[in-house]
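Below sits a lone chain in structure tokens, taken as the form predicted on its own.
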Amino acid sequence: MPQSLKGKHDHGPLKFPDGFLWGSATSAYQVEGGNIHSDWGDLAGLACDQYHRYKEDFELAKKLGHNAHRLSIEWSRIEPQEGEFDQSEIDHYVKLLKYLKKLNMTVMLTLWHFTLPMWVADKGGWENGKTVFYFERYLKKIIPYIGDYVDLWVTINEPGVYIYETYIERVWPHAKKSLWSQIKTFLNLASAHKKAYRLLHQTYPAGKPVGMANNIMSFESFHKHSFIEQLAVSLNDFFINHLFYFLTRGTHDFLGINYYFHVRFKHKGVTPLPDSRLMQTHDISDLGWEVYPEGIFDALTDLSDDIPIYITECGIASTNDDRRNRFLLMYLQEVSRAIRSGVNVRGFFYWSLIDNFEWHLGFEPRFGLVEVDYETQKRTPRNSARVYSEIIKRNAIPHDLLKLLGHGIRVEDVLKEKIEE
């Protein structure tokens, strides 16, 4: 029997490996508020005011059972003007990271999560090769202060998404239509990752794992025997899922995978190229993104190469919280299946801990395990936060509970009874 099928009909709990990291993720600009020096300006306004409420949020994550947390620091706060570093902001991030460690949380820190200082953007942003130098200079300044409180480093977040939203969809700052800009940005981000990787290992030769977080998509053809559709699948898989890793090979102690999307290609025979579309044949999120748990299994097995993998983001925008419960259970079932198939998955970070500013989509999408009332800044854990907490506590999910998903039964009402110790 193939290894991937073993245990498929086992009705015991789906156990995760000892030491598995369970957490959630945020990014600085999306939650901090009061950021006026980045290229996004003050569009997020107060956001979730986590700049002042980080203790409350971290304590909440700890109370919910999380043993790890992924977050980022904001370059534009630390270096608001070229070559001028704000020591008070450095001290702020030191206090913040110290507090996470005080709570005995494993810290995964992202060094660049989409935003740039305005002065960097004014010089061309990542299109300008000198931005790689500016980024490395910034890291040399900040790493000695924060490095003792970081366990896992993520150099950059989703280079492909940054390029797509800026140069293809053109809905992010400095948007323009330019293939050459896309290429330069991609290559400069790859160079920035490699320089950051080497700098971090020079600073911590004993080893603090370094990786990056890439947006990975699940691709398939509509017709299994269509050569054109299969070619589209192969090309998109390479360019979107593998190219950045390929250009930066040898500089990954782990792979960070952000998974949200499933795409199917369909050739109608009218044009030489097939249409690509985000699938909506199953349940969908409030953003119209398909709930397709099998896709995360495909992504994990596709990228498995004897290197640790962390799922650095995976989540759903929904005001229907039982949909989020079902999302968690179905996706974690597929993560478990990938682990049993031999993929070295070391952790899962749900996006996100709290509702936040979702870039050009604003505040309407609700991804959080914890609801945020933006008028009062009150935090209220959703039932899905408690369901996730129960799974973490047991480091397992049960098959019995998964069988209930199609019967309209509220997950949180039966979870405690169904999970076996």
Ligand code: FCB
Given for the second form:
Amino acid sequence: MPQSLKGKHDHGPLKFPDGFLWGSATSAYQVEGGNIHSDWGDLAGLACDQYHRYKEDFELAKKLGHNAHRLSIEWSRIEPQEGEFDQSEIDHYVKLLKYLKKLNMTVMLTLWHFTLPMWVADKGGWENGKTVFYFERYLKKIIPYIGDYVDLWVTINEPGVYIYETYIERVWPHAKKSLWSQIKTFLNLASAHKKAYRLLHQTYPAGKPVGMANNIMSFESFHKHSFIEQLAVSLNDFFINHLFYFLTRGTHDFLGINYYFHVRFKHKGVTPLPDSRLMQTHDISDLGWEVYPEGIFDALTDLSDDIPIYITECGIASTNDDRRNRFLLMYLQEVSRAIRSGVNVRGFFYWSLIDNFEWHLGFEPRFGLVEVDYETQKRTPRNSARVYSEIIKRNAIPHDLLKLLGHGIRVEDVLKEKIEE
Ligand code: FCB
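Right, the form predicted on its own is done; let's see the coordinates for the form predicted in complex with ligand FCB.
Zooming out: every chain and molecule, the one shown earlier first.
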């Protein structure tokens, strides 16, 4: 954390800067459906059928007041076989992006969000240095078609999470135990990011900011003065939060931060959740992830540099929507605090617009502002979608809602009254 930010306190109104981007994020494989050429095969099935329902979904986001949207395109649709590009799929994405622009949305496009064409995976995926070349060749093909409709580029999504799930947890395709594979994958993803950055800058010299989305975690030691715990904090912070940026320095016009996790290191192992005393005041998500709003403040102030920051993902899996309301209010309160402390945050993308396919966890986790009934594909905005709209409309966190936090009053009930007034 830069010295200048330390200890700064401000009690002003929780306004966000003018021009702040408010939106939500999705990724192609998780929502589109009918993706059969990727290394995840047919696992997501029809997913949310957004491939056919994109108009409805984008209109919904617009109606909810969003002024920006983050989404990705699916490489395996566009290049299902090596070197064979499917023009009808390129046309599809052009149509879809044009539609977002027609709705006057700022478009943030992710070029790689976890899935690979099967043929790339068969050749070793990101472990294979040649994949960087395949990726660049693919980008050279599609960028001229889609570039005019994109405002902000995210080259790749969360290299660390990809490596963790594939080579450490081993729950994603091509799982295997190999440190060498992890290192090669990390270096190749860094090189893919740099290549994409340069290519995009050659194509759009006048600008169109380019960045990537990194999973940033907030680390803490359980005991303030434990050497081992402090060492664990420092090493994890360096490897997880800073190493990728270090390897790719000079190739980021903004920092894209996905924030979900807070971890405390305890002398004998890790405690992912606070002790029972703290648990009384802290929510957890349906996935057991701790709700720890202060962590996003710490992450933002720790990463703060001289380039803008976008929170490219932040959200909670919960079937208890009032928990999502509290999550939104508390996390955004911390984002606002970071801004008032001098961090240049320019936008927030809630994960996710709609419930979707959560990788190896399937359809059970409900991250959406909008509920999806997978039987009928019916979309129903949750109350939290309205809380979020309210914040967007005022470009501020309403004090009246904030006051209720901690008083055991359901945000939902109060908001209902407000809307009915
Ligand atoms: C992030 C991923 C995103 C989604 C959320 C919950 O790590 O980028 O695709 O799975 O977590």
